[in-house]
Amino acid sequence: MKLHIFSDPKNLGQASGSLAAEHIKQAIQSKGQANIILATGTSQFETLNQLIQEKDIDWSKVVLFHLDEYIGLTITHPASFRKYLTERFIQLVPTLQAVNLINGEQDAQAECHRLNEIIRQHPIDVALVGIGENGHLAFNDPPANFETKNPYIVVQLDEACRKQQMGEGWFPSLEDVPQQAISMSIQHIMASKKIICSVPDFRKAEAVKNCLENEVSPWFPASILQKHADCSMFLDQHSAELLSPSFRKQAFNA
């Protein structure tokens, strides 16, 4: 894992978005197409802002998937990840070759089957992900399923995850946060050729420490990233604050 620590979320996002752009262009150059995964949430604001400003990406050769979506939430709901990606990315770049968004309003198992058939034909070149306050990767809350090979699965959201969504302002109360979601599985995220993980903010500091300094465990889902062959982790000074001095020495600081 390549660890980078930046002074603030904006610098973090500029670096992670620029790296994502380079990986996307490399995939297009080498095989004529790039298959990408985008994450959502407040942690991705600056990364996506940078990515849409990058030049010389032929978006007509990019196929888009995303990590997760609530079950039962309409696309017009403020917390909808389909709405998020449509407004913050899809409408702001030239026409993509294909967009494969998760529809949580339909039968969840049938939607997983539909998406699994598509994504199996599109090996992921670049995955943009984050880490939740409870250490989750996508919506794989602890203890995460490290074994399933199915690309998309139905998951239960734990209370810590749901409190985070409320705390970020996406829902007015905990009762309004759905209890289930469709999520990309841990194994399928790990099958991505390159992973870029962007994690700003002190409220993620404990999860960052747990996932980077502990042994790989389903109780710290994002700890699995330690095993990926090409993962770049982007932190700011706040999210990196609890890392041990010896661990911080491994990082590139900017």
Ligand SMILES: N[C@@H]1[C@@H](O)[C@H](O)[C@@H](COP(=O)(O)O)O[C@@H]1O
Second form
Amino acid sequence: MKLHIFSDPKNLGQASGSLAAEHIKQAIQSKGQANIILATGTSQFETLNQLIQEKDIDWSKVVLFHLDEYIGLTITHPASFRKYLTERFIQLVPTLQAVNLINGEQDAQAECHRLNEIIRQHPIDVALVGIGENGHLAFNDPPANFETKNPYIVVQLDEACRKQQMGEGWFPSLEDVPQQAISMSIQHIMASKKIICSVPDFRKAEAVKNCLENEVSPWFPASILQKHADCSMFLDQHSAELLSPSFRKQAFNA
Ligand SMILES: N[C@@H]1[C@@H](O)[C@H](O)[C@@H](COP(=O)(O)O)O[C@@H]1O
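Given the form predicted on its own, state the structure of the form predicted in complex with the ligand.
Everything in the complex follows now, all chains and molecules, and the chain you saw is the first one.
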């Protein structure tokens, strides 16, 4: 894992968005197109802002997949990840070759099946992900399923995850946060050639320490990233503040 620590979320996002652009261009150059996964949430604001500003990406050669989505939320709900990606990315790069959003409003197992058929034909070149306050990767809350090979799965959301979503202001109360979601599985995220993980904010400091310094464990789902061959971890000084000095030594831009 390559560890990068920045002074603030804006610098973090500029660096992670630029690296994503580089990886996308490399994939297009080497095989004619790129398959990407985009995450959502506050942690991705600056990264996506940077990515949409990149000038020399041929978006008509890029196929987009969606990391996770609530079950039962309409696309017009403020917390809908489809709404988020549509407004913050898809409308801003309208020439994408294909967009594969998760529709959590219909039968969830059928939706997983539909998406699994498509994504199995599109090996992922670059995955943009974040880490939740409870250490989740996508919506795989602890203890995460590290075994399933199905690309998309139905998951239960734990209280810590639901509280985070409410705390970030996406929902008026905890009762409004759905209990289930469709998430890309841990194994499928790990099958991406390159992973860019952007994690700003002091709220993530404990999860970051647990996932980067502890042993790999389903109880710290994002700890699995330690095993990926090409994962770049982007932190800011706040999310990195609990890392031990010896661990921080490996960071670039510290
Ligand atoms: N399910 C989303 C993910 O797509 C995101 O990458 C991660 C971090 O969330 P946030 O960016 O809101 O802190 O967990 C969220 O709950």
